Amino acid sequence: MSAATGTSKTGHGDGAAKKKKGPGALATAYLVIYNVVMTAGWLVIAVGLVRAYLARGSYHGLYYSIEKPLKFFQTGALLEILHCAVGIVPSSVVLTGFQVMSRVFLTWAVTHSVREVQSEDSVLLFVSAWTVTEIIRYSFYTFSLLNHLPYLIKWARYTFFFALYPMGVSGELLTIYAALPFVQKTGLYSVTLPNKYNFSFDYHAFLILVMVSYIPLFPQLYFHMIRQRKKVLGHVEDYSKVE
């Protein structure tokens, strides 16, 4: 989601507000150079859809011209994983985990297996909500760690969501959705019976309980989201109130 799967990883570099001790000289140079790296690649894959569209004149099928991007650079989100697992960023590594494989499921096990739904609109609806998502979080998480986090990029981070999370929702539903008939059709990733391993697998059902599983888990997200505003805006907001 774009919050579960898709819209955002909210645990990544959130833990930097807390008052814990942050990563040593080298982790903190380190992370740096990769949130610096990630937030140039989603700015390439920006670029490559306004420059797509002002050629074309038309958004439709705006993903071939940032296809090897997106697979690059959402691939490469894999290291978050590791980062925590390592310690050197304070975030569960399950809730990580399971943020950042969903995405990489959606962008290879969905739509750069089943080629059928790369020119629906919903795939420009997610990479567009994902592509403002990451550029915003990789740059909060690259001033945080140089300790010059600008008031703009904290509101805009928590902010942003409340349209970003269901736009990159409804765009990974859709476009699961719309990949059923040709995942059915084909077989792909179904394994059936009999074969020697006495295993069957219905690649089929396993995306319609994709799907469903968007019900629990995405409020429980989008909502976490909207405390985690609360804590770190909400003062701000509450003193120019007062003003």
Second form
Amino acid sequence: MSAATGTSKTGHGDGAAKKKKGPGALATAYLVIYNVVMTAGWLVIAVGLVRAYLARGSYHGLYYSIEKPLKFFQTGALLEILHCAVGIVPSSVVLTGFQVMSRVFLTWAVTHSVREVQSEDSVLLFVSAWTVTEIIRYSFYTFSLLNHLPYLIKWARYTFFFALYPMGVSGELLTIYAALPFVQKTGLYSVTLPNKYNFSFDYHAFLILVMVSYIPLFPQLYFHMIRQRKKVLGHVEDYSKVE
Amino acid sequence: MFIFKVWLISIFCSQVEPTATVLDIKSKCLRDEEILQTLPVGTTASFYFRDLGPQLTWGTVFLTECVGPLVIYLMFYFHLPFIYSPKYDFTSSKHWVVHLACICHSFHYIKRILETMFVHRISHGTMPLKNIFKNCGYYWCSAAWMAYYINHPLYTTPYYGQMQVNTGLYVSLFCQIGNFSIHVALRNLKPPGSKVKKIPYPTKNPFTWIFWLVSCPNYTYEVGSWIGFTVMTQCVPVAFFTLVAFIQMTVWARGKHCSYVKEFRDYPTLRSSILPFIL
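Okay, that was the form predicted alone. Show me the form predicted together with its partner chain next.
Below: every chain and molecule of the assembly, starting with the one above.
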């Protein structure tokens, strides 16, 4: 579901062209650095995956080779919520927050917390989807901020999601599904009655709820990206028709 | 049942491009009591109408919001089937605080229903249909969540025992009376049908003396009564609900406070919006 993170930021590069005021010079410099660092980080993860695959000769257990940079750079994306809150990025705090938190949730509360799923192939599925998406997305932002956006990057951002998004969602859902029996067995993150706070929480049921929530949310985000694609890439086709 | 309301927006011709859409127009809306002949326009004027969609009266929404929690809580209290384990169906709790909590909660919502019917004078006539689903969803689900734990067979009584329960109860009761006093004071502020805005001041009722310090003491008392209920039941979902209510009411109180300050030049400077001296 989060493979299309940044759907709310489609106006990021286009926003500068509209009459809305963009971020100041200092904020722009900071954002460029941030996006460059994130692009580099996800490239490191991509390279790490490829190298580990070549070294081992199989797809299994590649998670362990990129575990640390994945955690670091995915968690670093929390800064993007701050960027929206402060106003240097013209996106909705709620939407960005939701997207980043769902990624962070999967990284820490599912993959990190339930050790047994780390060797699952579904983890590789969503990690590779995220990696490709994020490299394209962060380089898109970098170039937009510098006002030199190559059409290829823009095209890639609004086209690759067709495959990456379902890939990511499948990987995420399969991983959560694989984690369910272990969560139920160990009672991970769960609180039962009776206790003096008169509160209970069943993490197993919560995870099932999260999986179910993909059903209404995934199509909405997917079709939003398709609409954005028509808007962003559609303009170029119009100009070429005029000429 | 649905009121299709149309909101009149008046614009001076010279300030709007001919191709502007309603969304572009940012002028203030005309008030219901304004007379067209007295409006400061030239020989011709453009009127822009906006269809607000299906509407419901505030009264309808308030009542639905309050009847839900009342009924839902009682369903949990009486241990209706399919909520808890079948062996507890229709049983009664052995803890006195559980019965007390039911009385408090029910009293709160009955009071609200009666106030909506007899005390409140609501200025905005209607609200959009979507709101009823949003508001009711929130109130009903919160009530169910709280009621589930308070009436649960495995409920644990407060740590400090009867003293804690009594403290919570007295605070809650005090604040409920306070809240009611404020509602009555606000009602008596202006005669029925009048749209003149006035600054509320403390009356002879000691519960209204908080007006010296706070613009929206009805919200202050409301938060107080929920804090009392939290202490009385020692239940995390109740604490959570109280926190969310506090945040929402602070937002409303600040809005009201700002509009008071803008409207009245001589508005008392000592007053804060919801918490004396703090917020």
